[in-house]
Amino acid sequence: MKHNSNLAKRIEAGDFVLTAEFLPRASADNSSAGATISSMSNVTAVNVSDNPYGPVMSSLAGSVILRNAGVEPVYQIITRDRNRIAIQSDLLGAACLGIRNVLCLSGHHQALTGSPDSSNVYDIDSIQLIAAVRQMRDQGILLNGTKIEGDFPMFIGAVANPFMKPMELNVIRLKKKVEAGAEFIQTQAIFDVEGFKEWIEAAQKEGITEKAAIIAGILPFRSAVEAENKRDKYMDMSIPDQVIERMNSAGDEEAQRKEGISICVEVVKEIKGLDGVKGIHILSGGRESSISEVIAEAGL
């Protein structure tokens, strides 16, 4: 199926995207949204987070909000919270309200979240709900075979941890995802640029960026006690002491904040021109104000 998501469209010219992150907060109304939109007018597509940390405006609301206002969304959907028929229903509800990009996690355990407390479902992996968004579009029926009326024109994507090891389990994973049918996968925050290379170079020998975008992730913090908490919760961050010594040495809170946002800047100016990477997808952890300072500094 021929995609009509600009992100695709970007994506299959050639061009060299750039995405962005909105964490929806817990509220009932879109001033955070409208706040949002405002710092997004540089970038291919904003994705919508899922519950990352609790229960906040549903990543569904959040992406039609932003399509609403001339912001293409990228619908994040996890498995954590859902069932099969839940997620298939979303997705098709998301289809309908014009979402046309779509990105598949399993999402952080809930005892990572601020609803300890809350059950797990993973009734699926996200893997599998990848094979199900391609079985929706390219088929066009749901897991249990029932046909889906009308077109699902998504564009899949899926998350990677470049640092994840063993290397070679870590390829064998991504590769498993592109199979299954992602077309563009964002990275997890990149601190480690040789640790990133080494990744992205095992990725190209087993043909994989040449079957999926790879768009790298940045995320800057905006003091050392947060990344060192980051490092120390999300045994998924790859944070390397230096970072965090740097920031603390750079002074006050203003002063490492900034620092924060220099340190992404030269994360992006060192993997810009590898092959293989297709874009850059800055992580703004619920700040998005610090989007459109890491674009104007970095050059993008």
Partner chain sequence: MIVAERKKIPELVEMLKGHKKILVLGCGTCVTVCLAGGEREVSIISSALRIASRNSGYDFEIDEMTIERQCDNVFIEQAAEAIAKHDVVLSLGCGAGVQAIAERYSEKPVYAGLNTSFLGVLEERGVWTEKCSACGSCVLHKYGGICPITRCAKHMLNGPCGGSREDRCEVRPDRPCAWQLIYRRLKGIGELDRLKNIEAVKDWSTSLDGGVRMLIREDHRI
Given for the second form:
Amino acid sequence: MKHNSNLAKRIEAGDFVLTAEFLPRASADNSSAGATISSMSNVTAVNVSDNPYGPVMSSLAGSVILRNAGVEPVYQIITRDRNRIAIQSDLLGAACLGIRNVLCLSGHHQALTGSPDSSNVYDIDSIQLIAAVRQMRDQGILLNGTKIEGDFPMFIGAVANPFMKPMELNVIRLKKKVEAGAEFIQTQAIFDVEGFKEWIEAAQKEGITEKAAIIAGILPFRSAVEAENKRDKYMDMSIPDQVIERMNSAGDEEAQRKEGISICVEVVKEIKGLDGVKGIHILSGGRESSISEVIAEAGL
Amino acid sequence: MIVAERKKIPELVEMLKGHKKILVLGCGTCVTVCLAGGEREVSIISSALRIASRNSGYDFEIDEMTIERQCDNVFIEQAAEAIAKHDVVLSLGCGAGVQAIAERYSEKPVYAGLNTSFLGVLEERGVWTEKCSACGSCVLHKYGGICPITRCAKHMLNGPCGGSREDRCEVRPDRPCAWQLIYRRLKGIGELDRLKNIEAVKDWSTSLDGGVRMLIREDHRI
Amino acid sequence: MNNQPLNIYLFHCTNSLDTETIRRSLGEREKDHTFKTISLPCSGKLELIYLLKAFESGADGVALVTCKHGECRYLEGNLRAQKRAEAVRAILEEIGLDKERMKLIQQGDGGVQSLIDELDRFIERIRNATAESFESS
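Please show me the structure of the same protein in the form predicted in complex with the partner chain, now that we have looked at it in the form predicted on its own.
Zooming out: every chain and molecule, the one shown earlier first.
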């Protein structure tokens, strides 16, 4: 069995898909997941992030909670905290619990999280993780050759930063991810539309967009301060000065929040029709309630 | 070489308090070159400890000695007499040196005066950078002579992470992204195709992850 | 007020200043305090240990006098001297001593008189610091 997720089916049917991001909290109950579930109409699948800013509820548990509530999860796995033993073990568990989409990432280095004093693992990298998931699915064996009992029907995703330069290196890496087994690519948040166009054209030229579905990321900022902080701290975020200026001149707190949504809506309009773009991924920054607003405003 | 830096004086005072006769023992090899534990640093740390001791009333009696290599028994023997006369040894060797001294003089407390930092090179005057993690299975030929295991904060073997910038690493603004260096170097030597191969998961059993390592050369064991 | 005599060590560059000139300029001050002058072929020649040894052997304050900015005979000796003085100040802080006990005095256009003025301020600073530590002990 290859894969049987709804996200995969929708993509294969040629639908324009919508995914969104849920950031589990440092909570021991599922109340935050509940709020997420209720604000996700029209969304094909919801990503559950894997401790991007420090320890929170595990992405596996978060994914299961969403699934049990009838929302299809995209289970995110980063290679920072778990070695190949733990990752494969979790993957088997995820399959067993009905999870059908997995997104493979390296994750922020722990120096950029709330636990900078932690050690890290990085036993395997994100491309090796993609290849491992594909091997588990297509050959039915683990990295050490052990045969897996039962089906492992995962739909495999990877991440790309369209703004990572130089473009030649960016595309080499993207191509490797697809070659390793990535079937869908969710991108970092797009604010620089021209930069994104340049990247997707380069990807298209290499035949990547035919082999994997590019799902373009957007992120509604709540405030100019948040945008500035993200720009300064996270090198995978590419936020032009104009965006911050726009947020700043928008006015009070509520006006800035609305501006953040407007910026996203404009980006969606510009990139939705581009060749090779198969969907939109709404990054929430942990404010899942803004997702439904973006969906409504952008007419998604 | 092994790069180290000295511990701060208050930490050393805290470590040494309760002892009277202290031998500050330097090492003439790597830590001399990186200006952390050679003869000169032995004199500086000893002098600072004497002043600190006088100030805080600990009454340390500090003597100084530097041997050629603390990780080599031939040289360790030269310190035997001096060590016998002291209550404690404050070694300014690397972590290997400290342990070698402690193993040889099992009845004597041996403390580390340095923090051993990394295997690296002198980049420019007063600046040392890390280059090697001693993983036990070198991959440098594949990466244009730039080690992604050591110099990429995430040990990525298949290309940069999304946080790579042309002028910096995601983790530290003052360090370059190793993958940008690898890319430029491979391009420069006409080997960029190497980057297009998917590098399989690494066997870490030769590294520290495989357990503490030892090396035996039978041809030298007579 | 603490009027105890102080031990002051004066390291100086010999190319821009000779020991005799310093001695002459110190004048009456030598009655109140003990000054030890050490002339160096270049202030950049100074190793940290010499400065620390001065403190170890009882200096209350150590001044390092360099030539004017841009006038080092060996081009960058006075720049190195400054770095060494900073390193010693850092070590003094670690030890728990007032880092102001180590002072770098770079000569300017004011001649030896401005050097002596600066030295007076240095001595005053140490006197106050010593007085404080006497009161607190």
